[in-house]
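In the form predicted alone, a lone chain appears below as structure tokens.
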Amino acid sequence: MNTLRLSSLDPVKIPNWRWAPFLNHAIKSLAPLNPEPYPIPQEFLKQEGNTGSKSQPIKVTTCTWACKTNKLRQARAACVEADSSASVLNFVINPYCTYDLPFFGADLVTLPSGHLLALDLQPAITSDEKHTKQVWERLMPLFEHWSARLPKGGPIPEEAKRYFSPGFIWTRLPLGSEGNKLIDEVITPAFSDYLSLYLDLVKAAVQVPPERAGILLEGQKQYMNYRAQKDPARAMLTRFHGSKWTEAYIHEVLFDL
């Protein structure tokens, strides 16, 4: 069943959703930038379905929240709740290419095997100090402070490394009290610190010349294409909502540049 919503700025209301406090914090943090609704097709604002067996179905809810500002082309959250099967927040901020800014990215995922958590300010173009130096100088102290308290998440594919910064937080935490404690004491404040730094960069950003904007746009497109092709949520969303809806969601909403 598909429940239509009027605006991409409507509050996301999903009962028992693990990651609601993170999205609520992000929405509150973006408020001073005077956000406007970002155009999201109605069929992607809220999608409901079932997974599991016929005898024991599990309700699935997938919602999208999105906005835009004068410097941010799209700030959007993909929110999934499927009881014991999955609880997900994928939150990405895409700046306009006319500003020399990285992406903000947070993946907060709970599966039956544990929590998979990623946080970063991701470069639109790599090997370019003009684009990255001022960011990494401010990001690395935050990374060193918070990552020291977290277990490593494991290796990432070689082809993906260019899309992450030196301050990429990537960890796997167990379910239960141990994992919950680290989420409360480390992931929550780390998310706040990374987002606060990013929004400081946005406020200070000035427009770049057209030639520079073209370079940034090409980098953003490469990043978006990679994310769309390699989206790790594809299999899960396909299981929940079918292939046709999932492919349209990935290409027309999540990575739509």
Second form
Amino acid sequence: MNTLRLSSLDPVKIPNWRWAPFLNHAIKSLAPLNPEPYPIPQEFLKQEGNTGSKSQPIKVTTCTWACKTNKLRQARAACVEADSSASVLNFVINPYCTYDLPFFGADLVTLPSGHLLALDLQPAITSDEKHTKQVWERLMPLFEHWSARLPKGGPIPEEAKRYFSPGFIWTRLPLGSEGNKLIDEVITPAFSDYLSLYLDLVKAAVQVPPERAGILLEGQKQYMNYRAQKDPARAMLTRFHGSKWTEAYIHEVLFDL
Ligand code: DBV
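Having seen the form predicted alone, can you show the form predicted in complex with 15,16-dihydrobiliverdin?
Below is the whole assembly, all chains and molecules, this chain first.
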């Protein structure tokens, strides 16, 4: 199937892509916000590559869906499908710094070793109750409800902790029916609850004064720099699409602030 994507809002059609229902749900949820295309160069809207061995090559497809709205600078999904090698949805919503809003972040990753699943509303600035309190109060009940059924994902790097909320869902699940059941019964509704809380916060957000926006912008830049520098997908994307494409994708598309 060869679909040419001309706009960042065109549907992502990747056969057998594990995470399609999550992206479709997110796109539907964003629709009432009047999304407009976010400019993405053609080579990042859809890119094909190969992995595996010479004798048994595996086709790789990476697509980007993205939009902007009056309050959201960029909402974007990196979608990777490489059959048994990898299936990924990395979805991040970046608000404009003129609103006191966190980021929405989801990293849904299927590798031969299992699923790695991360979901959070991530602060742009920490140790600032004005930024975090109203979010965390509403997030924690969702976290407690859904994380109760999930195994812990294990330690995350110390320097990354400031970029997470206490409602960070982070788990590793096995491939097969056990993992699929938890994805259907826990990860799917958790994703939906986190996203609808986020979109409620967006709806209610009012513009902040310029000096506050400056502080938020600084925090957003630090977060983006961290994510770009430490992107756990860098090695995988480099294998799939080469280093030049991958560095441009990370710095100019995924974390472009
Ligand atoms: N992660 C990204 C982007 C991806 C992506 C843009 C385009 O930020 C995929 C794809 N994440 C991805 C892959 C792996 C991980 C792992 C392919 C596996 C890497 C590997 O094992 O080879 C959450 N994601 C991870 C890890 C964490 C996160 C903690 C494990 C890192 C490790 O073990 O070293 N990513 C992290 C996070 C958010 C996020 C908290 C936001 C909610 O997007």
